[in-house]
Each structure stands twice: as C-alpha cells, then as structure tokens.
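Okay, so here's just one chain, in structure tokens, the form predicted alone.
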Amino acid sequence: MAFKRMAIEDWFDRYQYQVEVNIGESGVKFRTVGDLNLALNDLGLRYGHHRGAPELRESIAQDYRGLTAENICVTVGASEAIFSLVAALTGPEGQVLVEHPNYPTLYEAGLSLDRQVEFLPLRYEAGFGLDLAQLEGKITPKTKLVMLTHPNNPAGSIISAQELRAVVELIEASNAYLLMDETYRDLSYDAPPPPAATLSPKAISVSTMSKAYGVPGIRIGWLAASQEIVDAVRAVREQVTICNSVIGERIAWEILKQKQQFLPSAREALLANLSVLKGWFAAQSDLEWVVPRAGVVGFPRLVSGASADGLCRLLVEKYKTFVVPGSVFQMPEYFRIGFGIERHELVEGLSRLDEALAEWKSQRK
C-alpha cells in the first residue's frame, strides 16, 4: 500500500492562494460566515454523531425518496466518503471500474489501496456521455465497485434517468455495487434522474455541501446507501476521522433548510455565466468544448492536440488567473474551467485567458 499526492491537489496548493482571479474552481463561488447569518453560541464543541448529527441525517435524507436518517452517513467531504466505500466494499483481489475522466479520488483510493482500478472511458466525439454497451463488457465477476460521475466532473456531461436504470440493472446481476457521485445533481439545468440509492440495495448515492452551496471550507459530506453498507463505512471511518466537524454539521444543516431558497438563484446565476462562455468559445479558433450539461465545469482542449500545461502555468504565473490542466486528469491536452463564480471575475478571466493563448502560440512559433 502506498499513497502519493495527488496532481491535482499539488496545483491546487501551488496556485491557488497566489493568484487574482480563479476560473478552475468547480463549484459556485464560496461564502463568508456573515453570509449565512448564523447564531452557534449553543453549540456543545463535543464529539459528534459517527455517523452524522441526527437531526442533519433527517434533512439529508428528504432528497431519498424511500430511505431515511438511518440511510445516511455524513462524512469529511465526499473524498472520504469515496475512500471509506472503497476501503470496506473491495479487497486486494476485487477490480473497481471508475468512469474516466474523473476527480482522481475516485481512482487514486483504489489505487492507493492495492486495488485493481479499470478505466470506463468518456470519449469528446460522444460528447463524454456513458456508453453502456462498454460499462457491460467492461463488468467482470471481479468487478466489486462502479464508480460513475454525472453530472461529470470536469466534463459537464450528464446520465438520463433510463441509462441510470440500465446501470443498475447491470449492478444488480453482477457481483458489484455501484457508487453515483451526485455532487452536481443539484445544479442540474434541467430535472435530474433520481438518487440512484432509491434504485437500488446496491447502489449508494455520494454528495457534498462544497460544490452547489459554496462551502467546501466546511467539509462537510455524505453518502445514501443501505443500513449495512452505512455500517460499513462507519467502521472505517473509526479508525481515520471517528466524526465530523460538529461546527460543519450545524453550518450544513442550517444551509439545508434554506436550500429551496439558495439553489433557483445558484442556478440561475451558473446558467447566466454558461451563456458568457458559450459567446467566447464560438469565438476561439484554438480551442473547442462539449458545451455542458450541467455543473458549473467545462473541459475545452486545444484544437491542434498539443498539451495545455504550458498555457495554464503562463496563465497561472504571469497573467494571475487559474484553470486546472489537464493532465492531472490524464488528459494533457485539455483543461478545466469554471463558471460558478461572479459574472465580473469571469469576464475578467476569460480576458487574462485571450491574452495568455496568443502569448503562447507565438513562443510556440
């Protein structure tokens, strides 16, 4: 067993706290405590609820139509929740298949832990949608975990909620389960399929505050699956974080109860932003992208092949501004961009990034 950084992470830390304007970031644009207004002084600073404050399991659990508070694990961000699954539901023997490209814990806890991680590839020509003729023929009796995104990130694509019950369909004359990331289901443009942990005994819903409520600093996540499975993690999760944040929890469960006042203007807001990146890449000659389908994420390439990591340090160093590249994805010759921030910064972004891809192109002359 061997756990190494991860690029991803390593960018992150190199950059992000040193530039100007951020157009990578993958959720809506972070909140300040002022924002939320919120009154903590009768919060005991006690050890939490293994599995999650009770009272924030039950407001989870209104989104899983047939589970309940019991259904729910809430865990440090969805990473954890992704490791734990992954800890408790494989062995060194079993495969996990995990939809490619991807945020890289959903392949690097498999990897780390001595797994045999397989590759389910979304290709740009099929606009990085799910071929589920290849996920059968990929599923062996190995097989011991499925691992999907959708919405997708850093592509945007999305599942329809037919293809999601083909997937389980397949889940549930296999040997393995399946774990949906739902971690953009919220900031879907249109209506989204159901949480797949209302499908199935076999499949587990994974989500988080950070991306579509913008306070990921509150690390704060969670995953819907069967009372056994919910066991499961709890145990792995005693010998790492034994419990959450009870100061995250309450922030958590007090944005919850708004989410219905929140989420029309995030969308709304995003879906504004998306039609300002439409206008400037119908203006590129240089670059191309499968326009997303939801999320606040797009995953544009260059059109002559070449890898973007030059452009996204000049981007990054000289012109302040950052986007993930990305080959820390795999994928060199792409790179993420984000738009669930203000109007006003990713204007500014995009101006920085005009500039940036004509300097360059000309070095590269």
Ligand SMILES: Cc1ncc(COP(=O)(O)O)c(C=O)c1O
Contents of the next structure:
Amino acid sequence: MAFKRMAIEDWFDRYQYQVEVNIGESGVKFRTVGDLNLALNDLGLRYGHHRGAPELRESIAQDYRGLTAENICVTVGASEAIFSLVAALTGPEGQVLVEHPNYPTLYEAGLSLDRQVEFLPLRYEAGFGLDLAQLEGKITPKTKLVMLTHPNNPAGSIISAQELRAVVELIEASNAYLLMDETYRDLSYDAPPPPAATLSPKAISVSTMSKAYGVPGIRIGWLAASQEIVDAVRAVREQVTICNSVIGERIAWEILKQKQQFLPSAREALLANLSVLKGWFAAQSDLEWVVPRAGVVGFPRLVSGASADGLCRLLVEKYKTFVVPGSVFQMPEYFRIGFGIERHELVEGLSRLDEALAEWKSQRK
Ligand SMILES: Cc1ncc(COP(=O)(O)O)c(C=O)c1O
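Instead of the form predicted alone shown above, give the structure for the form predicted together with the named molecule, please.
Full complex below, order starting with the chain above.
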C-alpha cells in the first residue's frame, strides 16, 4: 500500500475522545449547532456545485483582493485542497519542497503519491523562521511545488510580508508553484501578510473553517488560485468527493457572514491564554520554547533533549490530558500545546502537565 496512516491522526483518533482536558488542539473552542442558531429547513439535500456553492465562494473571495469567486474552490477541509493540489500540479518526476515541521499532510501527500519530497527545515535557534537563502538554494528546475505553512503548525512562527514577497519572486523565477497554507492566518495577533494568492498567479492560498471558526466537523476548507488551478483541482476532486457536504457549506456561509463579530473576541481570548502560558513556561526549568508569534499552538521541547513520547503518553493515559507528541512531526524531544480553548481548561491542563512532568522525571531517576 502506498498510503500509510499518519502518526498525528493515529494519535488523535486513539486519544482525543478519551481525555478530560485537551491542551493539544490547534483551533479555537469547538462550537455546537445550537451555538449557531441556524434555520436549515429550506436547504435542498442534492449534490452541491463542484467548486462549492456560489454564495460561499463569493463570501470567501472577499478576503482575496483582486480575485473573484471564479478563483475559489471549496474543498473537504484544507486537507483535500492540499492533496488535490499535490496530485494536480506535480508528477512523478517533479520535486516537492516542504517546510518542516509542518502539518504532516503537506509532505505525506507527496510521499504517498511517489513524488520526490525535499524538506526545508525551520530551526528552533532561528525562532522557526523561514530561511530564504536555504529556500533559494533548494529550488531546482525540477521543483514543481513549494509548500509553506504560516502561521506555522506546530511551530507558531509567521512569515513577514517582506519575506512573502521575496518568496513569490523566487517562485516567479522558477518552474514551481507556491502553496501557502494559511489555515491559521485569521488567528494572527497583528496584521498578517497578504494572502499569497493575491500576489501572483503562481501562488495558491489554502485555508479552512476548522481552526479560527471552531468547526472542523463541518469539513469545509478552500483554495484561492488562478482559474486554471481551480479547474485542475476540480478534476481531482471529481474522482474523490465530487462536491462538499451542502450542510457544511451552508454552515460555513452563515459563520462567515458573522466573522467580523467572531474573530476579534476569539483573538482576544487566545492572547489572554498566551499570557497564561508564558507565565507557566517562565516557571519551568525542564522545558524551553519559542514564544508563538501567531496562531494557537506552541512547540516546547525538553531541555535535556530526551524524547517527550513517554511524558505525552503518561499525560494522556493517566492524567487524561491531551497534547501532541513531537514524534508525530519527526521531532521527538518536542510536544505541541494548544491554547485556543477556554481559560479554565488551559489552566487545568497545565496543572495536570505539572504533575505528569514531576512523575515522569521521578520515574527516570
Ligand atoms: C497547517 C494545516 N493545514 C491543514 C490542516 C487540515 O485542516 P482541515 O481540518 O481543514 O482539513 C491542518 C489541521 O491541523 C493544519 O494544521
């Protein structure tokens, strides 16, 4: 089988429903249907438009200056957008260049499809920032797709507008497209760089309802790109999902109508949680981290350089508290912590993490 399970999804599938406290999620608090107060009785349950409902695409397109609904394809989460783009824009001879660490689909899709996958490491010592010289050095005539994620999951770093423009210049001078995963862009603390797709027809922006809006269960994401790329992705999707859930699309449309009411308070809450987390880290001698500059996740590591796997397993199994071990990102001395949740859950999770750390250390003596 070319397709192997992703370690991160195995971890989620195994533990996310077994825990009492979740300080590992990468989005804001999940919402319920009741929170949204929707009237869905008029919704026809027929197949949806293959690129997504026109009114939803119109609404999404408003965030992409210079682009229209024709440049939007709504997908089954950002995951399907990424997979379809790798399938549509690269062939077996082509090389894919992916920033690492990253949400694993960005490289697993290429590996599963037998593409040549090359990595662009983000280093702790550099604050997990993008190394432009390294990127330039790694782009070859065979590179067909460069994939970056900013704000980054799990590192919490973000590219500047100036860096993004420099990346786009490199892409325009190459044979490659740029896939910028902007899943966490709406959770930036300051004004984020413009969406990549607004800067060049060779740049694609990918995003989703899953993280900033707290509704991963509706499985709605999208990409913004040239019409040619939108058409190429539609061709891939027609063999996999055909169209999206019309219920998911309607919910996404309703939420996006209210995004200006929702996002500022969501950002305020996550910044307040970030201060709690900073206070907690200041008292830790066994952990160090790069303070996140955007998004809702941080990626601490054990100062000793030991693997955090045992700690994460103890935390989840005995203390019923969920974090994500760094080994699922191939960085075992790290773990991912999420702070998009309600304050009381974060505080409870950190207190259980304190206990688990103490127990884990005493076991290792
Ligand atoms: C950077 C990034 N891209 C894509 C995804 C997939 O999101 P979705 O739920 O929209 O498929 C995730 C999920 O964690 C992510 O972190």
